[in-house]
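Taking the form predicted on its own, here's one chain by itself in structure tokens.
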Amino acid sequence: MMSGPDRNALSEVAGDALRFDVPTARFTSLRVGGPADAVATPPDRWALAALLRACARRRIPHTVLGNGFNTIVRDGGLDGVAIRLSAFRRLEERPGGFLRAEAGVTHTTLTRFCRERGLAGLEFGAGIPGTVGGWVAMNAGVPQREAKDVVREVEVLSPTGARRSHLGRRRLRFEYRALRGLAPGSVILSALLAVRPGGRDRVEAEIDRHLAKRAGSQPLDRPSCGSVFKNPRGDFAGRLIEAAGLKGARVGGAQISEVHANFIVNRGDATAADVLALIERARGEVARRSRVHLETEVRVLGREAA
């Protein structure tokens, strides 16, 4: 738990963009989760910075929880300071064909911004949830195309908040569902991603597709962090957990959707506790089944509950 000390050292460098023991149930799609010792939501870079300063000096741990997508926060709650990026919302087309999105541009923003100008390219993320920060960081994507297929460049923050990078695409490494070589506690405050012209009607027609493909595949009506595991290679984390029979399977308000075995919905009344038991229920059965060892794509952060 943060230190009175602590608290009002931030309390002096961020003022009103940060409150004390936030529910993160609040802030994560699966809507679950204990309370965050802090929340921010730095106005701007230079507010990011000495936020990212201030921590750094009084050794308070930080996390980026962006929208709270793929994230899971377990009932005892987060340690330090939790960032959200909601107001690093810039997105302008750059020359070359490129467009430069900051980390809080969300995936509707993004989308609708190709539509009505028939841009060509990031058709594939239509109707994946979260912000380009969380996408380029996780390598969000399709089994046909992700995130490193398009992103030309990463602005970053260091962990201290003391130097801001460029990144080209050679210094990048991404792997499935992950960009790997960041220092610990980097902040991505914008990405360089490549379009082309297509031409408004062949745009749209895309995005619909893709957007009427997730409709009717993923249940998009209950609260969900998505994808839980990752794929293994060769196969499909949804289709083994369906053959474990696990389909609808239910531990206190956490459920294996009914509508696609890779995501656990949250039925009203989940606890971080509730899901976490069901994704290890998942990945012994398919264990024991299948041997096949899922690997979770979700990020879990936090403490147990007392």
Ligand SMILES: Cc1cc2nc3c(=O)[nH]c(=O)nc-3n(C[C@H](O)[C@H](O)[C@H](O)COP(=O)(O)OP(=O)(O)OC[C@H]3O[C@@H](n4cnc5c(N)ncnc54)[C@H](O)[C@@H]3O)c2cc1C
Given for the second form:
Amino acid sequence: MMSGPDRNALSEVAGDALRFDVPTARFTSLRVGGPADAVATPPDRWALAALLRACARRRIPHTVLGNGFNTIVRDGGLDGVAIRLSAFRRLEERPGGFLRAEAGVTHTTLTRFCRERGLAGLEFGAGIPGTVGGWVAMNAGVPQREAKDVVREVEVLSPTGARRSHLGRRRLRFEYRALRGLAPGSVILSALLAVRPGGRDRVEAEIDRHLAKRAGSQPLDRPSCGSVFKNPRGDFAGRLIEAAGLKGARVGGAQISEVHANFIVNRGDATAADVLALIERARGEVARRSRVHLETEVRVLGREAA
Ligand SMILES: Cc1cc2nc3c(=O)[nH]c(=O)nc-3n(C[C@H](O)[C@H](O)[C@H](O)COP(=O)(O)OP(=O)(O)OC[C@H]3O[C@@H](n4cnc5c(N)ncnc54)[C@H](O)[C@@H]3O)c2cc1C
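Could you give the coordinates for the form predicted together with this ligand, as opposed to the form predicted on its own above?
Expanding to the full complex; the earlier chain stays at the top.
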């Protein structure tokens, strides 16, 4: 819990861009999770840097969040400040076949931008919900293609807000659903993405193909956080969970989706504890039956409920 003096110090720096004790269920897609001590939505880079400086000075932890499509916060809530970059939405074409997208640009906007201009290269991301920041931080993608294939450079602010750098491809260590090598607490400000002229009809058709594939294979009608586990090498987490007989299994309000066994859906009244118990049940059953240890793709943050 954040102390009174810490609250006052942050209020002085962030003013209206700061709210205290905000339920994280409001900004995570599974709609579970306890309150964040504070949530900040800095209006620009200067305000963001000032906030990071103030957090560093008072040793207040911060967590950068996109749109929470890959994040679960435990029921006890989140220490310190959750920083949301929804004001960072600039998206523009750059000479030489590039887009510069700020971290808060949503994937829907990015897809629409490419569709309208007939820009090819990013169609595979159509329907992956979230922001450019989350996409880069997660190296999000589909089996054949992921963020690392199109990200040419990432602009990063250091955890204390003191230094801004442009990291080219050689300095970015993308792995399966992760970007390694950034200091913890670094903030991705923007990314330079490679695109090429593709012809509007062709780009549109490719985007629609990706969206249709998703609509048929994912439970898009209930809150979820997408794939819960990473696919183990040469296999699919969903197949293993289904083979363990867990499709449809429930803990409280959380359920392993009947449509895709690597998705957990919130039936309306789930808690983070329900979801995490179901995750451990799936992990345990798959290990027992198939001798495969499943690793979570979803990021779990925050403190246990008291
Ligand atoms: C229905 C559904 C389908 C999905 N399909 C796919 C899919 O096909 N492929 C796939 O890869 N994923 C998929 N996902 C997961 C999710 O969409 C992606 O991981 C997405 O990139 C998350 O973006 P976000 O902005 O919501 O990130 P968040 O969940 O908010 O954050 C994810 C991580 O990134 C970090 N982060 C976010 N922004 C920044 C920033 N600016 N600077 C530093 N760190 C940051 C956060 O700290 C956190 O660790 C799906 C999710 C759902 C709900």
